[in-house]
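What follows is a single chain, given as structure tokens, in the form predicted on its own.
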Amino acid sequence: MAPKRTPRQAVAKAGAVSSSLSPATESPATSGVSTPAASRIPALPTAADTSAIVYQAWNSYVADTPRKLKLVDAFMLFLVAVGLIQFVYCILVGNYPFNAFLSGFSITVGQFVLAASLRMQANPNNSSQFEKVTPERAFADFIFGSLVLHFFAYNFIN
């Protein structure tokens, strides 16, 4: 049984076989065949392309996103930072009161999910999907969910 080859090895071998054939030894079935799949792989974007894409996305975000949604996005970014700090602290220092770590990290993740839900419901571009939900109702749901989340986390700590 032949050993398994990775796709790169198979492409390299196919390229080596096709390049070893001279025009005189090419069969009619292989003449005019394009190069192996490696030639169809798109080139990676350069740093200039990547920075231009990021710059355009940022300008579009600043110009097109309402101020209320930017505030929710800033809160979500804060929650990600708090979650990372808690996780790194747990790894470096330890998680002695494990209930406290678990409760704090769960609140961070839960608040992020509630904020993402608030952002989706309050976004004017999604008004067709949430016809019966006003932004005020979405915010009230967010507050109620946050209170319930914090109540359970507080009880979990003891």
Second form
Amino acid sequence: MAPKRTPRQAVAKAGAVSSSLSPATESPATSGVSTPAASRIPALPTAADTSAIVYQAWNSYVADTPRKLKLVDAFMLFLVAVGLIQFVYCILVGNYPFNAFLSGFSITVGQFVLAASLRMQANPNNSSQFEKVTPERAFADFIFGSLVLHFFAYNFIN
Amino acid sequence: MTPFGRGIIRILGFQLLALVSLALALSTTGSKLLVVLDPSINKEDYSIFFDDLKDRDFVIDFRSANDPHLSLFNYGERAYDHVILTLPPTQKALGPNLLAKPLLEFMANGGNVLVLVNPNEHALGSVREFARELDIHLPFRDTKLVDHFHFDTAASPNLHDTVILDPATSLVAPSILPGATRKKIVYSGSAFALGNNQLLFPILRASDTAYVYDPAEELLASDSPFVSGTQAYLVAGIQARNNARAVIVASSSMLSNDAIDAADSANRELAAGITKWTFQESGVIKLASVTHKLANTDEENPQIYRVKKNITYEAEISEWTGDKWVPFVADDVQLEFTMLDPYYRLTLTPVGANGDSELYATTFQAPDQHGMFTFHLNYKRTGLSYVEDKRTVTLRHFGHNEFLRSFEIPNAYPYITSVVVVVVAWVLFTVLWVFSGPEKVPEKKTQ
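The form predicted in complex with the partner chain is what I need now, so please give it after the form predicted on its own.
The complete assembly is shown below, putting the previous chain first.
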């Protein structure tokens, strides 16, 4: 379970991200400067702002995500890459043994879906939504589903 | 004996004679020859011609045109194998047994007909209808073929109606006179015009300085000769679709002893060539056998093939030389593999002689379309017998276990490798997940 944050801390965390985006609705408790509302005109995001956002998101991800979830994410990224390669190949060269294409593509898609389900169910932050499913149970479901998927894909290649 | 009994003995006698003579006969149809010759015509004038025929083992029956017992048919079967028809000079018409309909029925039953037409005969009209059925247009009565440049100076110095023909230019069918000859053809008669029928086999035509006209009406000739030049045909034949042959010669004196004995005349050889073609002794080919099978297998003529399999088709063709069958070699025999339209049209290559016939073969891949297909061998050439054969087979589509497997198709390799790669990655992931240590718990802020 993630540690509870006070609204103060949450705002303090979000403050750095949304300093240039938020309108003049900052909490008066944290804002040390009182400015008239009319002069806080929101500015359009610049390139520097976008890269800052991405950088911030990446850092937050690396810092906050548990290691197991990062493992699942890496696996899912790998599956996306393999599926994308197959799809581009099929478009370029043709889908002649169509069931072979379906088999190869659907194993990546199906495995991705199963990995996403595992990530959802094994994420400690989501334990309130999955009261009946422990992470171990989620992992067992994942293995069972994956085996069925592999069996289907291997047979569908023809 | 009752007439019935006499008729039976006559039939049996004919059959026995036919059987005996077939063993020696040189015609593939038979040796019973009917010659319709009016008694007023002296048979001795044509003795060389008939003796040559008898030497080729024909059994000749001379009848007159108005013989009441003359009939081409005997109890529904043809009584003779060949007919030579000459017109009676003094009568206006032939009897009812020799009109166009009986002659055509005779041909439909496989008999061959040779008609010698002298244009100044009254009975020309009777033969005109028969000739029109063959798409041959006979000239008017009393017309003659005249050539003022190539005529026999001794026989017709004034009228120029005995013409001399050079086989090199006038003989349209070289197979009739095999071997080059320097002799000339002496001809006295008329000429006819040919239609456009594909089945016609023109043999002899006039030289390009000849024309046909009625000597009694000089004026008409200069305006409209019936036919002239190389469009005037003197000897022409037709081979019907059942391979029965009919030939019309627009002169009977061409075959007489006078013409044959004339100096340097090729008439005897020409007469032999014409009668050999007409009576099915030359230019006769037959399809000895047809087999089709899967390439490199032994089972012959299966009824079912599969698409995209290699099929071998073999045909054997023989030619009749006059006394035996020999291999017939040609380079244009074709096979059509047809379902409504020909999918393939392939040339059968002559592979080699196989006994008394030549073997033609080809191997091809069945098309990628299932259905009922026909092997159609259709060999129809002018002057040769027609050869046609159709065999229908089934071409079935792929069985469910006959398609290519994916690992045999190089195009599928990326998909197969992706399946293997994903499975391997999954195994790695599972191992790493299970053996990754406990999470480091982020510390709780206690503020």
